[in-house]
Each structure stands twice: as C-alpha cells, then as structure tokens.
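Next comes just one chain, in structure tokens: the form predicted alone.
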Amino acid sequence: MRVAFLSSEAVPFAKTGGLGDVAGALPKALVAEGVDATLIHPLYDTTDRALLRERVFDNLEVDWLGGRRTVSVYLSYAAGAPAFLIDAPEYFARGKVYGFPDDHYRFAFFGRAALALLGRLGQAPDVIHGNDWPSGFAAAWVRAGRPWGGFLANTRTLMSIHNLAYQGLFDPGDLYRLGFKGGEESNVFLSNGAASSLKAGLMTSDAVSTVSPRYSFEIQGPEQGHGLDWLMRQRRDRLVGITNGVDYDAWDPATDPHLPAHYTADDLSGKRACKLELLRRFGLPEEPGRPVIASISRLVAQKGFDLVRQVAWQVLEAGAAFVSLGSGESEYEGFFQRLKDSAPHRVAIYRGFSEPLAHQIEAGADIFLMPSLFEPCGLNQMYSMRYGTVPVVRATGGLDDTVEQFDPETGEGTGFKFGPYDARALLGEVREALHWYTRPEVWRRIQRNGMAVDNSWGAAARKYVRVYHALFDL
C-alpha cells in the first residue's frame, strides 16, 4: 500500500495546531504498520533547514495559473517517514503559514505542486489522503482528471476533517484562473456565495474520514456542522470517526528531553520536582501544595474561554494558581493579563507558543482545563493524562471519547467531564477535582488510570489501514 500524505503542516516542519502534531506522526506510525507512506508538505521560511537532508529536485515543473512554474524539493526524514517539502518562497516564504488573503493561490499551488511531484517519482500512490482545507484542491483535480485516464486514473483520495469550522472560503471569481474551467469542476467549490476548498474536497473525495468517532456524528447536525452538515449526512455512509493517537516518542515523561525531571506511573516523583521547576520559570512562589490549573491553547471562544473568563476568580479563590499558554483573540488576551496583574502570584501566562514549555506545562500541572464549545479531537488531554495530569474537559467530540469521568465509588476514572456549556457546570467539575486533589491516595489512583491508556498511533494507524483497503471497494 502506497499512500501520499498531504498536509500543510506537520512537526517538525511547521505546526500552528493539532493537525501539526497528526501529521508529524500518522505517516510514521503508518510506515510501521508497513505502508509505503510519504509525506508532502509546504517548505516555510520558518522550518529550520537543518531537518533538509537533500534537495531532490531543482526543476519540477507545475502547471500553474495557464503557464509553467519550476520549484525546487528537499527530503528530509526528521517526522520518521519520508517528507517531501516543496520549495516555492512566493508563496511559502511568508513568516507564518496560514492568514493571507492569498491563501487559496497559496495550497490550490501546493496541490498542484504535490500531483506534479508524485508524477515525477514516477509510481502512482495507492491512496492520496488529505488534510483540511488546503488539500481540497488537490481531491478536486484527482477527480477532475479521471475520466481522461492518465497517472492518477485508479488512484482513491481520503479527505481528513480536523476542524470543520475551516473552510478555506475564497471569492468564487478566482475559480477559473486556477484551473476550474466550470460545470461540476467548479459547481463542487460553492458554498453559499463562496468557494470552499474543503467543501470541493469533501464532494469528491472516494471517502472522509474525521478525528474521533463522536465528532462524526456531531458534524452531521446543525450546531457542529458549519453550514456542510447536508453533505455529512449525505456522505455519512463515506465518513469514519477515528481517534488521533500520540506520539509517545516525543510525549513520555520517563524520556522527555525538555523536563527537569523524568517520571513513570510507579514513581511519581520526578513530578513534583518539574512543578516546582514550573513554579521557578514563572516567578511563582514555591508552594507543591497548591494545585496547578493548566491550559495551553489557542485563545478563541471554541476553546471555551468566555466560560473560564466567567470562573476564573472562584477557581482563585478556591486555592488553585493557574498557568496559560497561548496567544489569540485580544480579548481573552487582556482578560489573562488583568488577571494576572490583578493575581501576581497565582497567575501566570506566556503568550505565544513555545513546544518545550508545553512539555514542562503538562509535566509540571496538577490539572489541564479543557472546556471547548466543540472539539474534533484535541490532543492536550492525552498529553495531560499521560503526564499524570488530570483533565477536566467538556464532553463534546474527541474530549468524551479519550476521557474516562472518575467514579470515587469504583476508582475507575480518568478525568472530570461536564455536558451543558455552562460556566456553572464547569466550575462544578473544577470543584469536584479540586477536592479530590486533596486525597493524594485518590488522585494518585487517578493519576495512573490516566498514564496507564494507550492512546498510541499504532491503533489509530491499523484502522486508516483498513479505510485505505476499503476504498477500492467502493
């Protein structure tokens, strides 16, 4: 099985979120299922070179925009699998990798540059399996072009929802110039006056697949589904819900190179020490008593914030201090400064996003907040758990199906889960969790209940496997 794994992200190269993280280890953990799987992906001006082994190509050609483009290609192994990056500044050389008003010239020429770069290596994949919306373009022109036979004429295509809330909506003028000569080629982008490339991946992918088997089905309702949720229910015999994994090469605590301290599930030792080491970093005072709130996140209403900006002083006053990492919308930005000046010192933030201070977060935390309107997957709640962090999540998509609520009668139990999307309702479960931290016998129990799940990628690897056989029998 040949498979091409299209993303215009993934670690190490570039990351802005959790597709990040899925595509840095699903084509490795492939590959050690047996797949010959390849990742192709953008050459940022932010990827550090040094992860370039060598430049492969300097001449590739793509049609693009009704003449011809020559790029450059580098491989690199650094993500475990073959990568493939493609070598274009114009219009990956921007400082950061989406919110240009270009962006659909930006991945409709990645697209291009992609189908024209598994032509020149010569043996078609089996399957191309895309990513979000930036790989909706190339879905449309596999499917465009196969009643003309040719390279790509027994290839199948999996479209990968990560968040359905992304679009990639463009001006449906700019149809035509890039490549969509009209009729069906075209028809499949419109969406409410716009064009959609994920909408055009969608249509015309042989089959979708999603990031947790409950996120499958919200999407086909209104509340979720962002204005496609026709088209998940008129697809839904195509769609599979499929939990992400976690790479435990980069996301173990007895190994983490970014920690202070190493630590397993018998000995939780080395825990203590990288709180207090997080405590240090932040100018908070030294107290290993006092439970640690963590969240590191993108700052936007999806994230639940306007829900923590409601509790955040009784979570204070409850004794908790509370540690944030991430930068978005202005607003939930002032809100975690005027807490933090208002709170020195319970209260600390770093805005931004720094990979090695997420380690030590997870590491050093007592309890992860995840209290989002809606998750796909989310991956900070297997990280948490893993790290013997306890998570207190809203029950919606990936979050209800990874986290196990705790049942004090049975002992049973990974975390703390809420349903109504209701600041009272998470601030109970904040409470909840707060008193049982308070009964180190018990929530050590909790602690290894979550260490002990396997949320690894081999699982969720052997089930895309048998979705890539499944698509020739459709």
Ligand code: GLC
Second form
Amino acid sequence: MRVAFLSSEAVPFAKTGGLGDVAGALPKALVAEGVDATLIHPLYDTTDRALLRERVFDNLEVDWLGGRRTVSVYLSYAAGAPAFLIDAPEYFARGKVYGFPDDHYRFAFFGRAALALLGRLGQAPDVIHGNDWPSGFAAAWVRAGRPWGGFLANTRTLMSIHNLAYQGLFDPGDLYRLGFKGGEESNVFLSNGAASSLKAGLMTSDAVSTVSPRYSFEIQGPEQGHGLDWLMRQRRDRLVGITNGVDYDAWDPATDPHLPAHYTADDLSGKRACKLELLRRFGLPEEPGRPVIASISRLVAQKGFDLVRQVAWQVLEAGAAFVSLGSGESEYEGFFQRLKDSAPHRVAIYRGFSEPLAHQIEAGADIFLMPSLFEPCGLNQMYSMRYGTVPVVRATGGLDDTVEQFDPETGEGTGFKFGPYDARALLGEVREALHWYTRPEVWRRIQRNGMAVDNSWGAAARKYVRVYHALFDL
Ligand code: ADP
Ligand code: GLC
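Now that the form predicted alone has been shown, please provide the structure of the form predicted in complex with the ligand.
Below: every chain and molecule of the assembly, starting with the one above.
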C-alpha cells in the first residue's frame, strides 16, 4: 500500500495546532504498520534547514496559472517517514503558515506541485490522503483528471477533516485562473456564494474521515455542520471517525527532554519538581499545595474561552492558580492580561507559541481545562492524561470520546466532563475536580487511571489502513 500524505503542517517542519502533531506522527505510524507512506509538505522559511537531508529535484515543473513554474524539492527523514518538502519561496517563505489573502493560491499551488512530484517520482500512490482545506485542491484535481485516464487514474483519495470550521473560502472568480475550467470541476467548490477548497475536497474524495467518531456524527447536524452538514449526511456511508493518537516519543513524562525532572505513574515525585519549577518560571509563589489549572490553546471561541471568562474569578476564589499559554483573538488575550493584572500572584500568562513551555505546563499543572464549544479531537486532554494532569472538559467531539468521567463509587475514570455549553456547568466540574484534589489518595487514583490509558498511534494507524483498503471496494 503506497500512500502520499499531504499536509500544510507537520512536526518538526511546521506546527500551528493539532494538525501539525497528527501529520508529524501518523505517517511514521503507518510506516510501522508496513505502509509505504510518504509525507508531502511545503518548505517554509520557518522550517529548520538542518532537518533536510538533500535536494532531490531542482527542476520540478508544475503547470500553474496557464504556464509553468519550476521548483526545488527536498527530502527529509526527520518525521520518521520520508518527507518531500516543496520549495516555492514566493508562496511559503512568509514567516508564518496561514493568514494571507492569497492562501488559496498558495495551497492550490501546493496541491499542484504535490501531484507533479508524484508524477516525477514515477510510481502512482494507491492513496492520496489529504488533510483539511489546504489539501482540497489536490483531491479536486485527481477527480477532474479521472475521465482522461493518465497517471493517477487508479489512485484513490481520502480527505481527513481536522476542523470543519476552516473551509478555505475564496472568491469563485479565481477558480478559472487556478485551473478549474467550469462545469462540475468548478461547481464542487461553490458554497453559499463563495468557493471553498474544503468543500471541493469533501465532494471529490473517494472517502472522508474525521479525527474522532463522535465528531463524525456531530458534523452531520446543523449545530456543528458549519453549513456543510447536508454534505456530511450525503456522504455518511463514506464517512468514518478515527480518534487521533499521541506520539509518546514526544509526549512522555518519563523521557520528555523539555522537563526539569521525569516521572512515571509509579513514582510521581518528579511531577512535584516540575510543578515547583513551573511556579518559579512564571514568578508565582512556590506553594506546591495550591492546585494549578492550565490551558494551552489557540485563543479562539472554539476552545470555550467565553465560558472561562465567566468563571475565572470564582475559580481563583476557590483557591486555584491559573496558567495560560496561547495567543489569538484580542478579546481573549485582553481578558487574560486583565485577569493577571488583577491577581498577579495567582495568574500567569505567556502570550505566544512555545513548544518547550507546552510540555513544561503539561507536567507542572494539576488540572487541564478544555471546555471547548466544539472539538474535532483535541490532543492536549490526551497529553494531560499521560502527564498525570487531570482534564476538565466539555463532553463534545473527541473530548467526549477520550475522557472518561471520574466515578468516586468505583474509582474509575480519567477526568471531569460537563455537557451543556454553560458557565455554571463548567464551574461545577472545576469545583468537583478541586474537591478531589484535596483528597490525595483519590487524586492519585485519577492521575494513575489517566496515565495508564494507551492512546498510542498504532491502533489508529491500523484503522486508517483498513480505510485505505476499503477505498478499493467502492
Ligand atoms: P487545535 O488543533 O484545534 O489547536 P489540538 O488540541 O488538537 O487543538 O492541538 C493543539 C496543539 O497545539 C497541541 O499540541 C498544543 O500543545 C499546541 N499548542 C496550542 N497552542 C500552543 C502554544 N501557544 N504554544 C505551544 N503549543 C501550543
Ligand atoms: C484540529 C482540531 C483538533 C484536532 C486537530 C488534529 O485543529 O481543532 O480538535 O485535535 O485538528 O486532528
């Protein structure tokens, strides 16, 4: 089984969120299952050149905007599976991954170049596995090319939805210039008067997956469908939910190189050292007995910050300290800044992106807060469990699939969950968590339950392999 895995971000080359973690780990896990998986990824100026092994092509020709563009392609093994990185500086050397008015040109070019690369490598993959809106163009081109036979005539496509809210919208007037010449080829993009690369990918791929089972059902309804629920219902026979895994090579408190001390479920003493170091790092009083609640997140409405805002003072009054790592919308950044200014001994914030700090907070905190409005999968709740940091989450999407409510009667469960998107419900579960935190023997039990959960990628990779094979039974 030969699989070309397309992603606009993958650790260690680029990461803005969970897609980077997934695309950095899944190809490697597929290789471990015997799949001949190759990652195809843009070469950003922010990517560390030391990760590149060699330049494999300096003259890959790409049909583009009615003419030809020539690009270089580099090979890297830094993600555990072979990765080809496409070097087109005018599109990818801009200091960040997304957020430009010509993003649709940038990632349409990426798709075009990826297909040209596959042609140049000379052996068509069995499956092209695209991820989120930046990969939608490639799926659309594969479908548009099928009636003409050719190199990719027998290649199947799978589109994975990591977040249906980001649809890759642009002016449909650009479709023609991008090479979609009208009729069905262009119609698949149209969505409420705009063009959407995500919609095109979902319409044209042979099957669709999401990153948790629950999310695959939620997006079939109007509340979570972001205007595409009708399409999700239409494709439900070809829609599967596979929960993301955790790369324990990168996220394991027994070996994590970012941590000042290491620990395991049997000996949690290193976690206390991590907590003290975290308090010091942030200039908070060194009170190891005070529960630390953490958040590591893009500061966007999806992550439930409207609820956090409403309960923050009560949480501090209940005796907790709060640590937040993240940046994003100014209203949430402003809120955390004000909270910190009013309670500097209890609140610490780091506005920005820091991989080492993300690991140090996972290790040093006691409770992890993730009250998302919606969550396709979510990774931090799974990292938290492995780090003995108890998650408090809203029961939505992958959060519901991966966190089991603690039951004091049986001692089973890995965290605390609430259902309605409601501040009081969140506060109730935070208080419940804080209550059990004061009972060390119970708390250890919850921590150990979480640390024992196996979310490694192997099981998920095997499910993808089954999906790849099923593409040939359609
Ligand atoms: P999403 O992809 O929606 O942002 P996930 O929970 O799937 O949510 O993944 C988020 C990933 O990004 C995690 O690995 C998390 O640690 C990381 N992350 C988010 N914000 C930051 C930040 N400010 N600094 C470092 N890592 C971050
Ligand atoms: C998205 C989702 C997140 C998911 C990640 C990786 O960014 O918001 O829930 O974990 O993709 O699949």
